[in-house]
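The form predicted in complex with the partner chain is given below as one chain in structure tokens.
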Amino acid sequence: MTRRLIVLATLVALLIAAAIAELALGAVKVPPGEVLDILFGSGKAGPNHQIVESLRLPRTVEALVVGAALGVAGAILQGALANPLASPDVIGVTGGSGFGAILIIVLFPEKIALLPIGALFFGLLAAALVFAFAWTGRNRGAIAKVVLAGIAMLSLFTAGTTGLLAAFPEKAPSAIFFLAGGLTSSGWENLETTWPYFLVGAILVAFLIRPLDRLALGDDVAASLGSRPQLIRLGAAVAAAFLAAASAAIAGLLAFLGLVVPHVVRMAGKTSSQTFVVPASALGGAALLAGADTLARTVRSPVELPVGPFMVILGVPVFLWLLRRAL
């Protein structure tokens, strides 16, 4: 118990540090005191005020929300599918969102505001198709069937994305940022569009934590305890689909986060209990994405780079270190 508390406290500290860095650092130097004044409403009006309030604050919140959502999505999918390789990729969301975004970039560049909607719609569509195939016919809801349907859908939408990029190569530079995963300073607009999906996903997850712990004992034991394994699995997949599709709509494709963060917190806390793994994954995911985004914004400032590679650079060493100790 003490170990879990230490891990949670460390993650909270990392999250606070990452959020402060995200707010304090950027292409324009704003003194930390002024950042605080602006955040607490006593800053002077001017460009710095606009930079902190309209650009950095929404972006920090986006990084925290998306990071937490992807961490949680990965955690519940790995728990529900009893598969350590499960992530939003497995239920087709990543492939669908990528296709939806590239479709807008390539075919409707003048309607770029629709990009998050396209990513969200196709992400959820891909997940819905996976559910339709996996939860119908024989052995419905079986883990292998879900995973295989997910891989098929991922392949289908990835092929669509690649086909679009091959047909319109001149649009590739615009697409790369989305495919590599990156936050942009778009104010609150993206969150205003996607918050209901995050909320639905979060509510579902809150109801699924304990059932998922029972499911970890095996389908037969869970059923004998009054749980319905297939329903839990479906609920977890739906929740993950909402969280991951909304995240992709804001930040592009960041599959790595949902895969690795739950493993890291499980190894650090030495427990697979979802009552620990889910909140710890939320904290870890948020801290990792905010920290990586600060790097992505500042390494080649004023040019902003995609956050995906930075997240991998930050996350992989920690992951490998824990893996070496755990196995």
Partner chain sequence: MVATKQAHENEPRRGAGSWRRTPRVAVSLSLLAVALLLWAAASASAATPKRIVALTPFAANTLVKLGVQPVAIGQTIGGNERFAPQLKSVKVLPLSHPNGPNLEQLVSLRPDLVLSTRTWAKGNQAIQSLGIRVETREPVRVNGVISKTLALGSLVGKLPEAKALVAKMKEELGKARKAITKRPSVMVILGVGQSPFTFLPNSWGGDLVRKAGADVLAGGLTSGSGFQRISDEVVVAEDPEILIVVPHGDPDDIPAIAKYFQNDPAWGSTTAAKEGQIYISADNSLLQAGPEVGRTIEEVRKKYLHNWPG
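Switch from the form predicted in complex with the partner chain to the form predicted on its own and print that structure.
Only one chain is given; partner chains and other molecules are left out.
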């Protein structure tokens, strides 16, 4: 318990540091003390106040929400499917969201405001198709069926995305930022569209934490304790679909965060209990994405780069290190 509390306290400290860095650093540097004054309402009016409050604060909140959502989505999928490689890709959400966004960019560029809706709709559609296949026929809800159906949906929607870009190559530059994954400083509009989906996913996760711990004991034991393993897995997949689709609608396709963060917190806390892993993954995911976005904004300032490649650069070495220790 002491170790877990230390890990959680460390993650909270990293989260606060990453959030302050996100607000303070950029083309215009604002002293951390002034950032805190602005946040608490005692800062002086001026350019720095406008930069922090109108441009950087919405982006920081988006980074924290999306990072936490992807971390939690990965954690509950890995717990539900007993698969350390599980992530939102497994249930097809990433591929579906990418296709929905590119469809809007390519065919309806004059309605670009609908991009989050397109990403949400097709991300949830992809997950629904996975569920429909995995929970029908023989071995309903079997882990292998979920994983294989997810791989099939990911391949299908990825092929659709590639086909759209090949058919309309002149629109490809507009799609690169979404495919690479990145945050913008456009204000609160994206969160106004997606917050209900984050809320639904978070509520489902809250109800699933203890059932997922029972599921870790094995299907037979979980069933003897009054749980329904297949229903738990379905609920976890639905919750992850809402969280991942809403995240993709805001930040595009971000790889590795939902895969790596739960591994790291499990190793740090030396426990697979979802009571610890889920909140720790939320804190770790939020801190990681905020830190990576700060790096993306500042490494070639004033040019802002997509955050997705930085997530891969940070995630691949950690993932390979985890594989080396585990296998």
